[in-house]
Amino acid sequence: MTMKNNPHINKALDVLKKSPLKLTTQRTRLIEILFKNGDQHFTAEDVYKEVNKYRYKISLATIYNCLNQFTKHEILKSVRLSGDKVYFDTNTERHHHFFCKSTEKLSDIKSSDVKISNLPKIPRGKKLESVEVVVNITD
């Protein structure tokens, strides 16, 4: 699967090339899977299923490592919903999410659609980095 004219893939590959990470076949294939349809949300297990569909030889451990490296280098964003549930988001811009508990699907909410009028006092010695809202919904 090569999608040379996909702007989402090309942008992610450009960020990868500018990072200290090596441009390997496995990383390139993962970026093609992750970014082929633009803004999406994946768990590592979702990516592993896609990898197997294309018959790529990439282990689940390697997928976890790559997704975490991509997050560290701002190719992806991670969204932690509970102690063990982490989604990887191809949209790295500031935004919020709906999480449907019955389908376990995450979907974007534009930042402009959420108005935050009051925040708690930030603990001494700390500074505000960002505010991200997850709105839990169900069917």
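Residue numbers count along the first chain shown, from 1. These numbers were taken from a predicted model, which means no experiment stands behind them. Think of the rigid core as the biggest set of C-alphas that the two forms share within 1.5 Å after superposition. Compared with the form predicted in complex with a further copy of the same chain:
- Once the rigid core is used as the reference frame, the Cα position of Asn118 differs between these two forms by 2 Å or more.
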Contents of the next structure:
Protein chains: 2
Amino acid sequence: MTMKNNPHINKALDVLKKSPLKLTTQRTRLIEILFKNGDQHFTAEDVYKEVNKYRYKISLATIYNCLNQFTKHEILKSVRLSGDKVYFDTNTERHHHFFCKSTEKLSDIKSSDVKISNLPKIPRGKKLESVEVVVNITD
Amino acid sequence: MTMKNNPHINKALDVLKKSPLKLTTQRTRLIEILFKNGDQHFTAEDVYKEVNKYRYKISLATIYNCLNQFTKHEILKSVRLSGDKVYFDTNTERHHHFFCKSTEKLSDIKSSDVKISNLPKIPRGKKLESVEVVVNITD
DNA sequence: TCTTAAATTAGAATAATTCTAATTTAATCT
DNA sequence: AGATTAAATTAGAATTATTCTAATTTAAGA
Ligand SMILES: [Mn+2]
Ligand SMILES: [Mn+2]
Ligand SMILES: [Zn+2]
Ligand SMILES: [Zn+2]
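Next up, the form predicted in complex with a further copy of the same chain in place of the form predicted on its own?
Up next: the whole complex, starting with the chain shown before.
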């Protein structure tokens, strides 16, 4: 009875099932672990450590493969910011972040909570892709 | 008569002279090259390639050392964003950026050109360090 | 000119991520 | 169910940006 019917997990598993990706043991296990507590931010290394606390082991290569595939299929979102590591985010909506330089942890800022005005026009010939706001904080 | 009295170069050299850093041939040369065209954004590797087009060679280790020291002494500013490489910026004022994912080039957005309102309050116990806006664009 | 702390350098080390190529497995097809 | 095969998993090697090490050189002051 290990935490059945968690809506975050089920939603992510549904997206996986509707994608062309195969439903493997590793992918199912990863989704169960990553989504069990709702919105989270983590690096590949975080996931590797967390996953391998359990009896079932997953290789680091597979963790990278899965996180990247999940991102491509919008089960996760990747967040790249100051620092060398890529963060993955269970929140795939458009939103912004606090980043604490002391703890190296991200937290969400709802897109609707920030109003950006007066943005200069996009350079000629280019098109807008996204606007990312990072609010850096410290302890 | 190699481009004497360029105000950008002179300003940067002045900051260097007022700092505790020694005035070496390599540092002077770097400042002459980096500041000759006003505001620029570049990676260490960019600088390495550019510098070594001239007869006077500077090692990659020295380029990293200098760029980092310059940043510490506010001759340059570092900009870290999506992607693995650190960018250095001759504009040390607070400002924001366009980042073109196709060309991997940065361009400036004046801080005063962007109005950010409704930012949620900083998490308890933390203090604000900076707000960075990156407008991602493509060709 | 002498002294010495700081700077430069080549090359080794590191760290996050991707790649390679061998093996296993999920899903489909008799 | 058993056979087939493209996709997935994996260990370990490779890659890339950056930092470190330790030997040598140099700037700046006495
Ligand atoms: Mn969240
Ligand atoms: Mn600029
Ligand atoms: Zn988030
Ligand atoms: Zn800039």
